[in-house]
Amino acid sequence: MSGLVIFGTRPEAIKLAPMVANIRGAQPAIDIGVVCTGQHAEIMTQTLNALDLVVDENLNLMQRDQTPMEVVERTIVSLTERYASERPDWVLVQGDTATAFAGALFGYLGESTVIHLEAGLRTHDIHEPWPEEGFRQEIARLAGLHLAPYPCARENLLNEGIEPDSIQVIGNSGLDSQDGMLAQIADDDTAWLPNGDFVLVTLHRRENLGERLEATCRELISTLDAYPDLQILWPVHPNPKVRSTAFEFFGDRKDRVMLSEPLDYPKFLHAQRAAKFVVSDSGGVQEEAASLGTRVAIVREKTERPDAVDLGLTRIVGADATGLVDAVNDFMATPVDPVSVAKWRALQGNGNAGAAAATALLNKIEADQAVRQRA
């Protein structure tokens, strides 16, 4: 039974790496190919090296100012040209990116079993986040095995009519990578961080560009005004629209704002752990920072990770960050509850999600093989 793992962005690599390592270490060995589309080419190489994730082929499809439609089109064409004749028995994708959607569609049309890691996350609004919510809902229609990170994700899938037997709750494999990486980081490697209390900022969502991002920058300035001893560390996303806005608002505030290139994965984890709190529109950061005991102000209208909100580790402040100052006041005044952090980590599988996901995939392969033999 042969399989193809398809991904394109750093968050996908982080969550796929533990699962791929367990599949590659399975006995008997599984014929598996790992393909990267290069959707986030600028920040991918350092992540792959840090994760020890070996890629068999990089399609290098990245283009400047690309749209989701263009990524989907180029990915399907490239995968079809290279792998359609091989007819992989299964295709594994992660999350909700254009690459994941294109990979799932390629697998479905090629009559491969589509396996979806991080299945079932929902905001129930296809415009928030866009286009990710639409992508993950569509992947659910195509998948034959749904690897859900949390019980609430399983409930979402059941409510959409997905067969219960095709859903496995395995936890968040990103926590596996996170714990493994943090074990390699020296705790005293802090010289590159701001000296004193700082807030870590990460902003990149397409639906938040323009007026929303500008409004968020103004709220960040209000936060600095309210807390004179607080600084900002902002590793700026490669998107030109993000970069131009960040430097427009903060380029002349170097005394309190550090605008940097994207951090490599180990340093980014270290920054999350060291930050007073995080301001972000990222999905993965909501999981990572909360697992490290750092709260997150979510610059979005909705989140697909409500459990962290319920535990008080994250808080939605709006896509224009109108609730940021109130959230910061709470974050600064109230210590993080370690019990909530422990509950959040337990909900994510406590570092065993990669093995659980690989086991579920291997069981699915065996079941499919038995069906084919009987036929």
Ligand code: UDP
Second form
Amino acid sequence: MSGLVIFGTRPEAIKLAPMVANIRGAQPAIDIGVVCTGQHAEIMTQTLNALDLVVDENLNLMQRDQTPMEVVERTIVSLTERYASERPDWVLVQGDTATAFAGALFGYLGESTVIHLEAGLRTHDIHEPWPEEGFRQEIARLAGLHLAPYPCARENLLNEGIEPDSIQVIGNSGLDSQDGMLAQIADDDTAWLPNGDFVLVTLHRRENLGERLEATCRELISTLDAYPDLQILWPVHPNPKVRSTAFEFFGDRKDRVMLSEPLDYPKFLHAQRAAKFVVSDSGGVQEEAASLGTRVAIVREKTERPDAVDLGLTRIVGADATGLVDAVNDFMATPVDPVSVAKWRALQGNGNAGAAAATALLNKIEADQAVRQRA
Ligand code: UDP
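To test you: the structure above is the form predicted alone. What is the structure of the form predicted in complex with ligand UDP?
Whole complex next, starting from this chain.
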């Protein structure tokens, strides 16, 4: 049985790496190819090196100012030219990117079993986040095995009529990567961080660019005004629209705002752990920071990770951050509850999700093989 693992962005690599390591270590050995579409070329190499994730082929499809439509088109064409004749038995994709959607469609049309890691996350609004919510809903229609990170993701899939036997709750493999990485790096490698209390900022969602991002920058300035000892560390996403806004608002605030290039994954984990709190519109950062005991102001209208909100570890402040100052006042006044952090880690599988995901995949392909042999 041969399989293809298809990914294109940094968060996909982080979440696939523990599962791929377990599949590659399986006995008897499985024939797999790991393919990177290169959707995030600039920030991928550092992540792959940090994770020890060996890629068999990089399709190098990235182009400047690419749209999701162009990524989907180029990925389908390239995968078809390169891999359709190999007819993989299964195709594994992760999450909700253009690459994941195109990879799932390629697998479905080629009659491979589509396996979806991080299945079932939903805001139930196809415009928030855009286009990720649409992509993940569509991947669910095509997948034969849904690997859900938390029980609420399973509920979402059941509510959409997905066959219960095709869903397994395996935890969040991002937590495996995070724990593995933190175990390898020195705790005292922090000289590069701002001195004193700081807020870690990451903002990049497409639907938040423009006016919403500018409004968020104004709320960040209000936060700095309200807390004169607080600084900001903002590793700025490579998207030119994010860069121009970040530098327009904070380029001359070097006294209190450190705008940096995207950080490599180990450094970014350090920064999340050391930060007073995080301000972000990211999906993965909501999970990671909360697992590290740092609260997150979510700069969005909706989140697909409601458990962390219910545990008091994350809080939605709106896509234009109108709720930021209230959230900051609370974050500054009250300590993080360690019981909530432990509950959040337990919900995500306590660092064993990669092994559970690989076992679920191996069981599925064995079952598929038995069906093919009987046919
Ligand atoms: N990340 C990183 N360096 C950075 C910012 C983020 O390594 O400067 C990692 C972070 O640790 C997390 C992932 O990138 O695992 C989140 O990716 P992103 O916010 O781009 O995407 P999302 O999770 O929203 O899909």
